[in-house]
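The form predicted alone is given below as one chain in structure tokens.
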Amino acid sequence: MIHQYKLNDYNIVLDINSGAVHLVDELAYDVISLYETKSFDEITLEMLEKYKNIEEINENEIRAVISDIEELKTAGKLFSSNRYDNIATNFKQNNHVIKALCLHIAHTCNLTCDYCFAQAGKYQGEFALMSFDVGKQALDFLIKNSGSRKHLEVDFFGGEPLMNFEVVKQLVEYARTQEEPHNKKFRFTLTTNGVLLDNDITEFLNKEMDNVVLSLDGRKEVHDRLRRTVNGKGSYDIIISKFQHLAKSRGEKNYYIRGTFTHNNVDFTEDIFHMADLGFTQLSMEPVVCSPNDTYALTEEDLPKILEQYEILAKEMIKRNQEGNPFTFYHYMLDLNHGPCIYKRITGCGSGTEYLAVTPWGELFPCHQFVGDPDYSMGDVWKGVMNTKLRDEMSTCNVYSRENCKECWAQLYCSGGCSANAYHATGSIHGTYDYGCELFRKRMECAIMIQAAEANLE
């Protein structure tokens, strides 16, 4: 399978199964598009007709291009075959090692964001804070079920985790005491809206958190429209200087500004540029996932505008990089030479198998987006995973288990997409969130184009 597209004056050809990326001229681009459907003679005649006014393009030149394509095909870098469809399910079904937990340290929040899937942190349930005893048991559960894996990940999540900051500190301290005896190393992250950030908390986060995710939607008017305090006031002015201080104190590394764009700000690149102009260099902007009945829900009419925005963003990133003011956009992070192994690219995030979410009461769910749904309760941190039927079903989620993914060129970049988004969009973890797929494919085209531009400048 190949995918061809043109963007920012680059002609790009992707060989999906090998991962090869080719930058080609117009003639080669056209020949490749015909290669599998027409004979060499037919291709030659068609190209001679199309380029009849270009003296340099003659029969010998066309035949040389066809010969180059043949060589690339023989080398397995163009029109390569799929070798992976049988390995994904076997890998996950035979692997019950857990490597990461999302600790819902606080099912409560000091903001009332309109689009919050957690309903102000309650997750369809009651307000609650995780106790140290529950959190300690969760860490013990992770260690016990991590097998020989040394590096373990714990994300402090909410609601707003800083509303239970003392327990966060206690759990980090406890985890550090368990590293040497069990030959483990914990990597901690924390996601915060920033309202409670102060110098002491920032100092702790800088010492113990490998990554910090900061929630900011961009321009003040955009952010304050949907991210308000319990008193109904916007939170932008409360958090912005705190975020700037934290980012600077971390050396502009190991953090992300994570925004959400909605129907209200389809021009979300303006929000990204606003944040970059404030000095933030590690940026992310996610499309809202909500009921189509919500006033801020993305619409079909928004889609062309959003796709255009991604192209605008990519071109501006190239420009700012050339000017010496680069910033990173999470969805454009792509390592074409040393990216994830093929197992990871096929099987995805590992929710419900390698990765679990833990409620304040110690109940286990596949990930934070399933929390509160009784059909997706998997057990608890004392008894472990008891719903093995659900675990086995989650283990079948991979890029080849979703019918719509089988012929999609982006399959080995998205790993089949998010099971939670698929479930909420279609009622099945094996479905696809088609709107999200459209956005993802455009992001990948832009990310690869950026790589092409960088390679062209070297």
Contents of the next structure:
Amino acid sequence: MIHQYKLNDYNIVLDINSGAVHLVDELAYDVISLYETKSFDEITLEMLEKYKNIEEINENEIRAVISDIEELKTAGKLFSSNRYDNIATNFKQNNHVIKALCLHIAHTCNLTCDYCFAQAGKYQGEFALMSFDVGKQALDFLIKNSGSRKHLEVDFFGGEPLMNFEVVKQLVEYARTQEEPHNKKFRFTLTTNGVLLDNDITEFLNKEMDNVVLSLDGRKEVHDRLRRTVNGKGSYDIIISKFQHLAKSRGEKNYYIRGTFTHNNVDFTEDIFHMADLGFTQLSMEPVVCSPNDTYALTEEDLPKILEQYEILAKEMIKRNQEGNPFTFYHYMLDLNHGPCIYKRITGCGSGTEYLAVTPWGELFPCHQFVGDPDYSMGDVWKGVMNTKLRDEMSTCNVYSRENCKECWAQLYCSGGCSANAYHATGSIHGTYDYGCELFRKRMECAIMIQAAEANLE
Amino acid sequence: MKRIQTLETRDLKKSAQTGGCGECQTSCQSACKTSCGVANQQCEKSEKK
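Same protein, the form predicted in complex with the partner chain this time rather than the form predicted alone?
Full complex below, order starting with the chain above.
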């Protein structure tokens, strides 16, 4: 399978199964598009007619392009036919190692953001804080079930994790004592709305957290519209200087400013540029996850505008990079040479198999987005995964198990998408959230175009 | 090649022989939490840029 597209004056051809990326001129672009369906003579005639006003394009030139295509095909870099179905199934179904936990350290929040899928942190349940004993048991459960995996990831999530900061500190301290005896290395992440950040907490986060995710939606009026305190006031002015201090004190690395865009700010690049103009350099902006009935839900009419926004963002990033004022956008962070292996690309996110969410009460769910849905309860941190039927079903989720993914060119960039999004959109974890797919494909086209631009600069 | 420039990329077919250690980050466990993708994940075995 190949995918061809034109963006920002680049003609790009992707060979999906090998991962190869080609930048081509107009003639090569056209010849590649005809290569599999027409004979060489037909291609030659068609190209001679199309380019009859361009002197340098003659039969020899066209033959040379066809010869180059065949050389790439022989090298397995164009029209390659590798399929990885077998390793997708076997790799995941035979693997019950758990390597990551999302600890719901606080099912409560000091903000009441309208779009929060956790509903003010409660996840359709009661307010609660995780105790040290439950968290410790979760860490022990992770160590016990992680096999020979050295790197273990733990995300402190909520609600607002800083509302239970003492337990966060105690759990990190406990985890560090367990690293050497078990030959493990914990990598912690904490997601926060920033309201409770102070110098002491910032110092702790800088010392112990591999990554910190800071929630900011962008422009003050956009942020304050949906991210309000319990008193109904916007939270922008409370958090901005705290985030700036934290980012600076971390050396401007290993953090994300993470925003959510909704129907209210379809021009979300303005929010990303606002973040960049505030001095932040590690940025992420996600489409809202909510019911289609919500007033701020993204609509079909929004879709073409959003796709255009991703192009605007990519072009601006190239420009700012050239000006020596770069920032990164999470979804555009491709490293074509050192990206994931094929196993990672086909087995999906690992929810319900290698990644689990833990509630304040120690109950296990496939991921944070399933928390509170009794149909997706998997067990608890004392007895482990007891719902093996659900685990086995989750383990069958891969890029080849979803019908819509089989013919999608982005399959090995996406890995089949988010099971929770699929479930909420279609009622099945084996479905696809098509709206999200449209956005993902555009993001990948933009991300690869940026790589093309950087390659041309070098 | 005169009209085709191939960017240097990881050969996915070859990675079937060398990959699969599983030490890499769980894809949702980073910034997004709502829209999974794997292309922007880093391989633990590869030298970072």
